[in-house]
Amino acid sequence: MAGHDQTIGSFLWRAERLYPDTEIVARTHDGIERYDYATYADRTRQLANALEASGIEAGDRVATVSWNHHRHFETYFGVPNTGAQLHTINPLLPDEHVQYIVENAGDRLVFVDPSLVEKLESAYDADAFASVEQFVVMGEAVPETSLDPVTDYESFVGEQEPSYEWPELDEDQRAGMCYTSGTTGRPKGVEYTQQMLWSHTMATLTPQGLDIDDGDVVMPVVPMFHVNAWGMPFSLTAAGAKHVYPGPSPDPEDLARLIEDEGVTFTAGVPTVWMGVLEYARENDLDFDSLERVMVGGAAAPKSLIRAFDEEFDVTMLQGWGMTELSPVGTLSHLKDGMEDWDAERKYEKRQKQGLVLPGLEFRVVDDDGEEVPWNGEDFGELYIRGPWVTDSYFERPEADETDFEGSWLKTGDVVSVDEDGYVKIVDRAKDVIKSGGEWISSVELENALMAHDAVSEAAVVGVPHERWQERPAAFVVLADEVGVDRDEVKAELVNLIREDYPKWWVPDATLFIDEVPKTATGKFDKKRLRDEYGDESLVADEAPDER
């Protein structure tokens, strides 16, 4: 029935009417900006009028190249509620990937953050950007730029009326779009329908999801250009929660100040963010009284980080897993009823896993022979998943559709095990698992073991070629502090850490100390760069692993 489809417009309708005075706060280039849901709703309608005046129609794609702030948030409802499609672009991607993405998507209008104008100029190519008719700088003025035609955001929306009749949309209408990071080839476009975003939001609002309510103050640190900031702008609006956006390139001090000044109760980002915040909080004797929980994803959080937030701040760190193709959240590491009575170490073992699948999703784990893997916490295989917010195809990539899907199942490329309680644990990415002498070695497990050492801030493990054993693990370690550290002693202690819990042949053949682990455009460890820079056969030992 018309008007009863599962669309995200109902979230804004509810927030404006039930929580008109609830704040939306943003750290911007010009300082802290704040307004309420009532004003936000008016500005989204002004934006909708501006888009219509610019000739944007249902089905057109409108791109953003921007950080987390209120103007970017306005596009989250102002664009898809008109029937157009919001396409968030990662500004950290290489120029050639940005060119490919804009050309492939056929974006008609591009919103760009003032601090990212230079980046967009660098990526600009007349042929790749041929579809783009307008650039809008998300501020009150336009810096000197070669982008043309260009205007500033406030001029674009400011003269428009704050009234607009939102169209009744079909739940199959394309509402969003995001491209994968393209670390193993060209980025792949993933489209999100209104129904996908609606159902993802409903699942994340449950207690087994993010459990957000109208009393929460939430700061999404995960970028809004990366899978809709894990869907949080939609979830917060649906719940009527207060939004806090950390703005351009926040450092640990910026995040800590926002947590304390705004009373943040819940926040989310990749583990490296919270490692920096933890170090800053320790150095400045902060207590984070308001903060209750932190969601971490994008990479596995080491047990030491989960324990530190527990013991030092009484903050629960919630591990999660997802993908661009999942809109993106798939699992979260909540403890089941009764597990709170377990001893601390047993609980940490559960919470360090990627957790339980969200209500509404189904998964199975398949080995190399296509057989399902038992839930015993030991056997592992590739994770297949399906559900109402899981994509079933890529945008104009039929060759990827043939390899990445099997019927209704998405083949995630993640190698996992599942324990008797149903907790999923990422063993590795299929491309990163190390195959040595006919056995598999998990780079993720080794990294977590290495980062459990107090002297280590980051660690990445990759497989490098070996004439006899096919591959052997090599570890790349970043020290938390060089002062007074004996590297040989640390190296020996790291070897002993691994030997305590894993077979001898899991011990890396080489441990190299580096200044920083290279990161991908989404903040994950860039193991491809490590392999390219260091991964030749001279790096690993000649002796057999079992002869040590």
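None of these values were measured; they are calculated from a predicted model. Between two forms, the rigid core is the largest collection of C-alphas that superpose within 1.5 Å. Positions refer to the first chain, counted from 1. What changes on going to the form predicted in complex with a further copy of the same chain:
- For the relative rotation of rigid parts between the two forms, the listed residue sitting on a hinge is Ile426 (options: Leu291, Ser54, Asp170, Ile426).
- Interdomain rotation between the two forms (smaller rigid part relative to larger, C-alpha based, rounded to whole degrees) is 25°.
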Contents of the next structure:
2 protein chains.
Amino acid sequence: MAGHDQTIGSFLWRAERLYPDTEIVARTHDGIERYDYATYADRTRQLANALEASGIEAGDRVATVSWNHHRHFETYFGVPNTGAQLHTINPLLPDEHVQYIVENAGDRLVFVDPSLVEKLESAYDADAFASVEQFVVMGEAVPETSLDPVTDYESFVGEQEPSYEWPELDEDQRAGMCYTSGTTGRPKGVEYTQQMLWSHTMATLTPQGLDIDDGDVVMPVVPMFHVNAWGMPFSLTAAGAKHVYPGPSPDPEDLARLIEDEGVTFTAGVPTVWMGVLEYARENDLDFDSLERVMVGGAAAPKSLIRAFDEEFDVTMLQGWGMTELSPVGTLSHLKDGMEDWDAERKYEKRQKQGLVLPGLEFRVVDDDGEEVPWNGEDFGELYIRGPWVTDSYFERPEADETDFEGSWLKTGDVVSVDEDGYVKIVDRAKDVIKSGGEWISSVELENALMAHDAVSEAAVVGVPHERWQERPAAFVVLADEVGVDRDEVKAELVNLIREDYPKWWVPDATLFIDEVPKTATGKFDKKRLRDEYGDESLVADEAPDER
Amino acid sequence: MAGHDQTIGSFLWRAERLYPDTEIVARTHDGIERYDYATYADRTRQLANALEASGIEAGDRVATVSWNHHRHFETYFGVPNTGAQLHTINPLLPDEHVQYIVENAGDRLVFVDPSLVEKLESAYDADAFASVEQFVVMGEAVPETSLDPVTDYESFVGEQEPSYEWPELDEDQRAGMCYTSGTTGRPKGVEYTQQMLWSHTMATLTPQGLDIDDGDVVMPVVPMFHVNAWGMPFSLTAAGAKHVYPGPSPDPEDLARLIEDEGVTFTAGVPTVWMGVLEYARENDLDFDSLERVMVGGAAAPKSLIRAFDEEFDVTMLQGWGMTELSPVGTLSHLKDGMEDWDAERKYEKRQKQGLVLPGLEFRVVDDDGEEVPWNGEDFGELYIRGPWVTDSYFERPEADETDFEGSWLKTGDVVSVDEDGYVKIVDRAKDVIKSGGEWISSVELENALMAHDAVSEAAVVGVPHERWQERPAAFVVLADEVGVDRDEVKAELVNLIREDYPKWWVPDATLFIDEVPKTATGKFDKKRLRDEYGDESLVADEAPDER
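Alternate state requested, the form predicted in complex with a further copy of the same chain (shown: the form predicted alone):
What follows is the entire complex, opening with the chain shown before.
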């Protein structure tokens, strides 16, 4: 006795039958494309026929290297509904990572955006790409390319019939795949079963999730190669909402125009995107009448940004937190019932946190001894999480499985605090938190404190080995302007800044001025390189604090 | 590779941690009881310890015979979270059905409401109840009773510790059980796995479902023995909403008072309940300020009721459809985006239908040849449905499995039409639809048409065997008042009524006046008895219509 298998195909069935006329809009290289769910469903079936004609079978992996548009969206249902597995590749990764990923996944067919053909040519390596039998350029024509054999998407699907009998799939069937762009070591593959995507979709539909209804017009700016654009293409389809895809490299003007022209009610992306849009909207006196909500994730939105959208556009900025391993959404910073009446500052404070866990998930926050830390907004520990859309393993990485999981729990590697109301706040990455004398120091909080100084443009703090205290913080500071700055004075002011808000033992033992903080491929501080270059004990040994 | 198992325990974890102070309120024999999720969670753990002390193990069945209150709600998580199976028994069933059900399920322990002790004593049969080792009366004391051994609920749980380590359950673990109160033959048991309850809960949370958030105050009037009060106790907990349970035999005044005193925003029950509440509210000038939505199911709400709640109280009546086999919700009559602007009559027309299928489900409507009928609001056929919260079998009834399922589809036995917008409307029960000359005639539509005549108080229409047309409709009419009524005149008027709105061949071949329509135990027309008593061919043979 059991229910029927949980498969995402049911969402497409519902959208096609209940919302045949609702639109899917995409900004492409050739202008705005526009069609409805009825046409979309036909095209996914044409795509399925094309994949079958190419010999793609259930269990095979099909990759995409592409921006957000209708053709990419067609692969979202067209590939997994056949039983094949959609593997979305991040085109911003270094070539050697793309090679590793394609080889590791054994992709048989690769869909590539016209504007990413060059990137893929650059990453191409005959050995790594040995499993790839075909490239399909996601446009109406094939540009000059060394990729071979290659066809264009419209020819690939265009000749096929729009009728196709979707197979009945098991909920354990692999449906999606995405690699974490880890800052250290090889990327790790996370696979999504039909059931994981189904569960994540249902959870995101709820009021506790993204609260999506058929009246919503949703523009996912977050790339479709970043964990399925946070799962939104699936959620919107389940709800029968209108999709708006911003296409290749949208600038603030493109995004603002789509919001206004298409009547976008809800959009989602990283905070930097919204800073650009905010500036553009102010300069051009836009009011974003239709817009109600903006989801931000990937990084914490500054309070000023949350306030600006709230006060200037009456738009709620919804902070979220997720991971590739979570399909990806884990928490969202909805205000609880009653909090709407709080004064604005207090609300922004809450909204800035990563928020409340979605129904269906469970978490615990544990210290070094594996004990749960209290929910008091101050104590912090590593976040362990579990649930139906949280993976329990990495693809072909048994060694990672041992370090990154404990029983049914995923060890997220994120260090968090939880306040009395249950709001999670990311404090640091576990590998970056500084463990000093049995206590933890948040590198992120120190960096934010240092960067609050006018003279500082960037600051990174890392733990450096220390004989007595295990680790001590060392700060690496980039000055906004070298001219006329007294480094010793700045250094003293920085120490005072920290002393004001944090325990004495949080004050870095060393503060070094450098020209630039090294960055990873995705633009994050490369703390591993900082530690490798500067992190020997001599850096902190002679500057140990006098009391702790 | 997979996500963590889907179990309802995660919902309780979330409610306890995020909403410890949110209330659970119950009207009981002893007045209003009130506590919060923190206390509730403690009591479910005490209950788990009590069950363990009684020797109840994972896989065992634990029954309840009870009204809606906090103690009954405690069994909802307290029993399944241990791995045992909660079997809710309908106390309105005849004794022999209760006997059959208890014996068939092999219940080991039975919780019984103080006011239902007598009912259970009446149903008690030593052989049928051989598996039952213990009775627990859901109050603070045990009344005089022949049930043995027996204890009271507060003694049963009161001595136990509120700490208990819930086991990690498999999502296939049986968590719930409910018997269909079939009008013919023995009741059939439907079992709910953890996964089915989890899926149903997530689906009901969505805006397409019941759209429940932490600000909601929800009163399930639908009995907790009717498919888990339509799953609401689970949904409310997942959302962190406030629960209000109306207790034993609430009358309209009790319900109205709870709505006003507790600030109920959302309530749910069968239409007749709301007719009573409407009358009481009008008489007492109540305005139901807090109330926003009323879900109705079990039967179709009359348009006048939908209009009254809308116009007099600004309350949206949400028609739904479900089945025991569906955990139970399948469709809900939300208006689609844009329909809010329709004129009132057209909206009520839509709202009166059973509505739009929930995301995650798929259905088809098939005629006798197994062909799908078009969605045009006119053609009808039997509804086949499938999804993660739709059962694929009955408990120990392989013969029913063969007739009631086809592949992955449940044959619902409901005959429906679907309109162009995708709204499902129940037309008849499959066993009551009249199959005449290869076409189907809806007995329900004919009955409604006949009952629209002022002189008619009840009308039932059944199919009678016919040599040429296979079946022909025969109408059984109860007059509102015999005095001064010319039966032939009424008969002629009834024929005209039908001719006005339906094809000629829908006109019943015979119209018989009877004193009373026989009823089933649950108050529905007993058409089987009508057919047994009157349904021979002679009834229709001499009145065959001249043209079809």
